[in-house]
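As a starting point, one isolated chain is supplied in structure tokens, in the form predicted alone.
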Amino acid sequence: MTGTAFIADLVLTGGTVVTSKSRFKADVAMKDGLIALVGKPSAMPAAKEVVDVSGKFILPGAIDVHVHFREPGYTHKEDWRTGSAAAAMGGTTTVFEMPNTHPPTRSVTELRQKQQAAEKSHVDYGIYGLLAEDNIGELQGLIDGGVNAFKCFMGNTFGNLPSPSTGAMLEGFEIIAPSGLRISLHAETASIMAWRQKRLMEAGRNDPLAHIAARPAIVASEAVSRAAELAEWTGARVHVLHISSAAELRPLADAKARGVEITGETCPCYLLLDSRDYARLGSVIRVNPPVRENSDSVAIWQALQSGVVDMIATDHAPHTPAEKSKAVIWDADCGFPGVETQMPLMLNQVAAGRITLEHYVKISAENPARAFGLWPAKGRIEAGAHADIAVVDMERTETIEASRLQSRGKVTPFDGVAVTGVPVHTLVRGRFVQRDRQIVTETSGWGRQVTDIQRMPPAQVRNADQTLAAVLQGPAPVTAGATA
């Protein structure tokens, strides 16, 4: 013992921790789930278990705001035992869970019936609710009832759910704000989309190139937009979904400048992939909203440096082989597993120089733990944090494998890719999820929804007196003895 009154479950030695500012060597302690100490070798406590990890980074663990698990209704494609797998590989310690699902979390008894089926995760977990034309009328409930966000597709995508209305995601955002949750946005223009799909189809259309015809950059650009227009009307906090996109960064910067309460993701895909991977990936690429030119990516790395891209989040969207490979490119689900290989993708960038590690953490842990709430408790290598952890080895390298993928859904446009840069170890509260690149199996149903840690800033709700709840209540009464 070194003066310390307490004995740690487990010790990490001989690693360099990372922050978003900074590295240094230094030993950390775990101690019931948290992180006790972080220091030299000689403060470290008596311990359980020593892992030796020399030689290799300790990252706070990956928070993916935007996955997709598809139970319940959808298990032949993933389910939550599987996608969490895949997180615990990835070096991702949380994820926030899509509606679309089916049936969609649209109300209590769907989130119940959604609780219920993440009890087999692997990692800790938040869950979105859906924000619809038609539940309008639940979304206090399912405030009440413990979602952690909110989804608005204000675009088709898997599912098919009707995008709503302006006036509901309006109505909708008022209801939101003053819970403070952010709204995640599905930003695309359903009716210029549905319109130029169907005009393409008739001209005979079917090839890949296609569905970026159908999208164009002008139905992000917009979306955004429109979004940000009444979450600054109503003060509610809104997250830009998949980033694709040069034309969207606008809108998203002016409305940072605006001081609209907005985030924005972008995916992998979106950077490490454009319009001439098409030709030699088919139908494996579509996704929605679709990778775009180089151009895009280059914007879109550079809005990553600068701050008015957020974070890193992958739309983990899978589905079977079959499901994905099709001669028509509009038969073709769209989407593809991501949560296991985002992490290694990204260190892959480290590792050539496009990015410090330092900045990585704070792109794929400090910034989405700050914008969903979960912050200080996730998100960082400190005492009295949990203790969410991925040890990274940057001279391993590995190959990209679909046939080895943890995800049901085995198909990845990154098929063959060969990575510098690899999470060897995953632990969620302080406990190997994934050991030395093996899923630790016993750990499914070790993950946690994050409800009780989630605190999100007080909402600055505005343009209360006008929201659609306050006039249907008609003019306030005039007082006896008012005057004009």
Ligand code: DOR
Second form
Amino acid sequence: MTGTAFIADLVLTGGTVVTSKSRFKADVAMKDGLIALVGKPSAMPAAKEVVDVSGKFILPGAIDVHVHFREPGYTHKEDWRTGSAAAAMGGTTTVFEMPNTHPPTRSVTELRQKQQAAEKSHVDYGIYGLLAEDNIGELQGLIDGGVNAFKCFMGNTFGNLPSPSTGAMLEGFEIIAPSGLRISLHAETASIMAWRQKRLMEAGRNDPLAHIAARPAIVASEAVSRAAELAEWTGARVHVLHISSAAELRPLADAKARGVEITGETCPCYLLLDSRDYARLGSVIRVNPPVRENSDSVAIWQALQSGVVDMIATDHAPHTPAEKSKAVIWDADCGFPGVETQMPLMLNQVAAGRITLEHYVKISAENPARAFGLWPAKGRIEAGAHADIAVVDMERTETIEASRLQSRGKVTPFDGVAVTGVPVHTLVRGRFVQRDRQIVTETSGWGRQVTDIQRMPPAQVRNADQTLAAVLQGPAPVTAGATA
Ligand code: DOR
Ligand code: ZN
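With the form predicted alone already on screen, would you show the form predicted in complex with this ligand?
Now the full complex is given, and it begins with the chain already shown.
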């Protein structure tokens, strides 16, 4: 003993800590929900509990900025208890939850409903507010009321929330920009998709591949370009959700090069599946945006390595088997659960040598924490940070079984896939929420909204004199003596 003055709540001993840059053998002591000490076993304080994690890796828990937990309104698909249990099982310690519930999270009243539903969560969470045409007047209230980010559906998807016109989007960006909060974009252009789907349906195309035909990559690249222009004009911070194509990487990279505050995510399905899987999976693979060509996956992998794509998220989108399995592709609900399978699927890629464990920490924890203002409280294994941890066994092999998912949505294109690399414990603020591949059921309700730790730096607002709010005041008064 070194005479350390406190008694830790928990010490993880014998493991290897992984950061975005390195890995090293160290023990981790936790107290009052925080990491108190990372260091040699001889430096550890006495602890109420010591857990041996020899041979395992200690990662910051994944931060998934894109999940749909469906409550209120669609609890036959998922609710906050089952969705957050899926997160805990998957080594994910913080989620940001989307507003396409019923009712959608459009106003402070609906935010309060969402917050109440979220009280059951096993893991910490951010809550998205909606940016739509019919709630422009509610945006400031949502900011003041404590949303953690905004979501703008440029294209339709589950919930069929109408996409705002570019005019309404611009006004929304103007209102949100000064708050510094990030606006996440479902970047698919609705009018192109509606037109093509109608024409395909008229022509009798009902097969799974017709889904890609209705949403070619131009749908995504046009939307990313347009959103980046609006972000550049207003200074709003934006985030491109579920990057699915090589085509949208160019406007994303260009915008970054111009200094636009833009980040991007992809999801495991766009890295690990492609058009050749449609025949096998049928309507199960239907997701918005669609899984595309192998050449798209290859380009997205490269962008994930180079940093053009900042992070991995899941678009966890559970539906029932009946809603997913349809003979006519247009009738099948889009999306599938992902928050539980992301880490095993990506660790399996680590095991295969496709990405390092360090880079995985960067894209799953550090980068999302930085982009959404949770850094330095979350996303790192260092003294002072939240003790949000995934203990990973890189030798353990498991087979993903849809029927055994914690999620209520028991349909996944990854059913039957064997993976090497599994989170065997998940801790949220020092407490086990998953232990030895079992959910600690009594931790439902332990999760907290991240508002108190979220710090978004002030945004560089641009063209403030030309916002709708400014010009609606009328022309600036002419100062005396200004006339010739
Ligand atoms: O396929 C999808 N399903 N894509 C989305 O963006 C939303 C999601 C859902 O909520 O079901
Ligand atoms: Zn989504």
